[in-house]
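Consider the single chain below, provided in C-alpha cells and representing the form predicted on its own.
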Amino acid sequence: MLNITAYHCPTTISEAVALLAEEGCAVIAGGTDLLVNPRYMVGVREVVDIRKLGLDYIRHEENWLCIGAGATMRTVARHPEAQGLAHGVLAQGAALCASPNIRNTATLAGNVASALPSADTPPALLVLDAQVVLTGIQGERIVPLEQFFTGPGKSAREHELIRELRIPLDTTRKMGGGFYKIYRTAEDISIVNAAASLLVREGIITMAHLVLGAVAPIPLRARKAEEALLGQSPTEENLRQAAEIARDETRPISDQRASADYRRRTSAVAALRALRQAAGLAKIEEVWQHG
C-alpha cells in the first residue's frame, strides 16, 4: 500500500541527492513503476521527480555513449547512436518495452533502477558492458552494470541518483548484437528475454556476451555458453549448442506468467534467436523492428 506524503521537484542535482539522502525518498522520472510495482516501493513516503534536472540527453563523451537518467525508452529506441551499437541491441530492447504510451514516459535508467529480473533493457546493456554513474551526497561513483544488481528489486544503489548510463564505444560499434523477447502480449513484461553480442574476426568468435532475463534473481550472464563460443565459428550448430548450455545455467521460478519448466525450455529459444541476430544469421521474422 503506497503512502506518499510529499512530492519534490528539484532543479539541481545537488538538491536532488540531498533529498534522496533521507530515508523513505524515492526517485521518479517517468513514474511508471510507482503504482504497478508497489511491493518495490515499500517504505517510500516521499518522491523526488528528476525531470527538471536536464538529464534527458544522449551524447558522446570521449569514447563513451552517455545516456542521461531522463532519456525515455522511445528516445533510446529511435536514437541513431543507440541503433548503431551492436546491431541496435539496446534500441531493440527499449522498443519492445511495454506499450508506446509507456515508452514515451518510462526511462532507461528507471528500468535499470527497478532491478526487476524481467526488465527488458538490462540484458542489452550488460552485453554492451555498460556502467552506471551514481551520484550521492558523498560524491560520484561508477559501478559496472554487472555489479549493480544484487537481487529482485535490489541493487548497489544507496540513497543515490543514477545520473547516467555509459556504454563504451571502442568495441560495441564493431560487435554484432541481438535481442529476443518471449511474452504473452506485446504490452506485458517478459516471460523470458535474451540479449547477445559477438565480435567475429576472420570467421572466429573472439568475444561473446549472452545475458538472459526473467530466469534468475538478477539478469543472468551465461558464462559457460560464452566460453563455449570463444574460438568457434558462428555457425548454426555452434550457436545452438551455446543456447542449450545457457538453458542449463538458468534458475527460473514459476509464477502467474509461466512455469519454471517453460521458462527453462524457452530460454534456449530466446538465446538462440538473439545469437543468430548477433551472428547475422537471423531470419526476418526473428529480427524485431524498432517501435
Ligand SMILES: Cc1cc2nc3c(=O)[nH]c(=O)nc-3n(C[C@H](O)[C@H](O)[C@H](O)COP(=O)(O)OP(=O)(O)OC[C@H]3O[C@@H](n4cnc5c(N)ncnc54)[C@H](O)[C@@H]3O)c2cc1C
The other form holds:
Amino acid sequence: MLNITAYHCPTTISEAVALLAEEGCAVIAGGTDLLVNPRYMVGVREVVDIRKLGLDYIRHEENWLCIGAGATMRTVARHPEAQGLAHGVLAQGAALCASPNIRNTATLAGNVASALPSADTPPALLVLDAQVVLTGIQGERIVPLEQFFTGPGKSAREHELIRELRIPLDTTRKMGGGFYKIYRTAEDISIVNAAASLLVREGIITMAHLVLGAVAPIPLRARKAEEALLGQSPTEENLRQAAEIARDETRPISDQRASADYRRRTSAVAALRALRQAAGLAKIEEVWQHG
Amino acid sequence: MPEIEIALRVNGRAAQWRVQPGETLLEALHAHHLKGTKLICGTGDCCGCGVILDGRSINSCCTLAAQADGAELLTIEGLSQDGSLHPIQEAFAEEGAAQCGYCTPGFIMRAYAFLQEHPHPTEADVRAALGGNICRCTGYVKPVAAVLRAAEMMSS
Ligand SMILES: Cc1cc2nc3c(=O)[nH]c(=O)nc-3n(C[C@H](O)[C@H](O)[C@H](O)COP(=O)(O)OP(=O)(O)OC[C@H]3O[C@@H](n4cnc5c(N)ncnc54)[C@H](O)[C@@H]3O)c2cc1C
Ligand code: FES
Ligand code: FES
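Given the form predicted on its own, state the structure of the form predicted together with this ligand.
Time for the whole complex; same chain goes first.
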C-alpha cells in the first residue's frame, strides 16, 4: 500500500491545475514511474489522475503534431504519423520502451516529466525539435524540450501539468531519422541510447541533430558532432567520425547496468547506428510491428 | 484515510469496491479474494501480475485500484467458462509450460491480450509479445510453444 492520502480524478484541466498548485500533489498518468520508483513519491501525498481530461489524443494543429499527455507508448508506437515522421524515430523510441504491459499504460508525457537521463523517448523528441506545453494556474507556457531538462529527475516544470508535446512538421517532414538502444533484456532501461535526424540536400547535410541518452545528467545533444556533419556528405566515413566526436562529448557514470567506460565506448556505436538509419544507410527495424 | 468507492466489472460481473487511495489494483484483487493474480516483483518488471483492463494487458502491481474505476477487468479467474479451461490454459497444461506456476497467470493474461490482436502469430511475434514476462523455471521454450498451440486451437 502506497502512502497516498487522496486520489483525485478531475474532469477539467482547470480543476487539475488548481489541485497541482498545492504542495504534495502529483500527476499520476500510467503510474509506471510514480508507483514503482520511490524517488517520485518523495513529498507526494495526493495524486491527480489525468485520464478523464481528454488528453489521449495525437492530432494535427496547423503545422504541428500534437501528442496529448494521455497518449500511451503503445498509442505513439502504433500511430501512422509517428511511424512516418523521420523514419519513425519517435515510434521506435516508444516501441522500445519497457514491455508491452508497461507500454499499455506508460505515457509519452510521463517519460518526459520523469526527466530520467536514460529515458528512451526524450532523445527521439529532441531530434524532432519537440516543445513541451505546460499548463499551470497562471496559464499556459511553451518550453522547447531542449531547455526542459535541468538534471536527473529535474526539469523546468513547476507545479504544472504537461498538457501536450508538440512537434513541428514543416521541418521534420523532410528529415531522415534513427534511434538505437543498447540494453540487456527486452524490457530493460537503456545502457546507452541515441537518436539522430538529418536533412540532406543535393548530397550535403544541411541540418544534423544527434542526442545520446544515459551518458550525461540529461539527454545529451552532441553539438560538436552535429557541427562536424554540416556541409558533409552522409557517407559511412563521415558518420563514423561524427559518432566518435559524440563519444568524446559524453560524461557517463558507472552504475549497476554498465561502467562509465563501457557507456563511453558504446555511445559511439549507438550514435553511428542511429546516424546510419537517418542517412538511409541502414535498414530500419520496424520494431513497432510487435506492439 | 478517506476510502474511495469504485464501480467496475470484474470477470463479467458488476462490482462495487471500497479501496484506499494508495491501494494497488493487485492489492484490491487480493482483498476481494481474487488471489490467482500473483505479486512477484511489485515493481512492474516481471509482468507476473498481469490482468486485462479494458482490453489491454497491464501490470496490476503498478496501477492504483482507483484507476480501475469504471473499467472492465478480466483476471485469470475469469478465463474458464462453465468449468472448462480456456484454450490458452489448456495449451499451457498440455505443453507443460508451467513448472512452479507462479508466473503462469501473467503469461496467460498477456497471451490472451496478444492473441486477441494477433490470432495467427509467428514464433518471433510470440517471443516479442512475451518479452516482458519473466519466468525463472521453464526457459521460455514451453510457454512460447503453448501460446502457438493455443493460437491454433483458438482458430480451428
Ligand atoms: C519495468 C519497467 C520498465 C521500464 N522501461 C523503460 C524503458 O525501457 N525506457 C524508458 O524510457 N522508460 C522505462 N520505464 C519508465 C517508465 O515506464 C516511463 O518513464 C513512462 O513513460 C512513465 O510514464 P507514466 O505515464 O507511467 O508516468 P507516471 O509514473 O504516471 O508519472 C511519472 C512522473 O511524471 C509525473 N507526470 C506524469 N505525467 C505528467 C504530466 N502530464 N504532467 C506533469 N507531470 C506528469 C508524475 O507526477 C511522476 O512524477 C520503465 C518502467 C518500468 C516499471
Ligand atoms: S509483480 Fe507486477 S510486474 Fe512483477
Ligand atoms: S514456472 Fe516458475 S517462474 Fe515460471
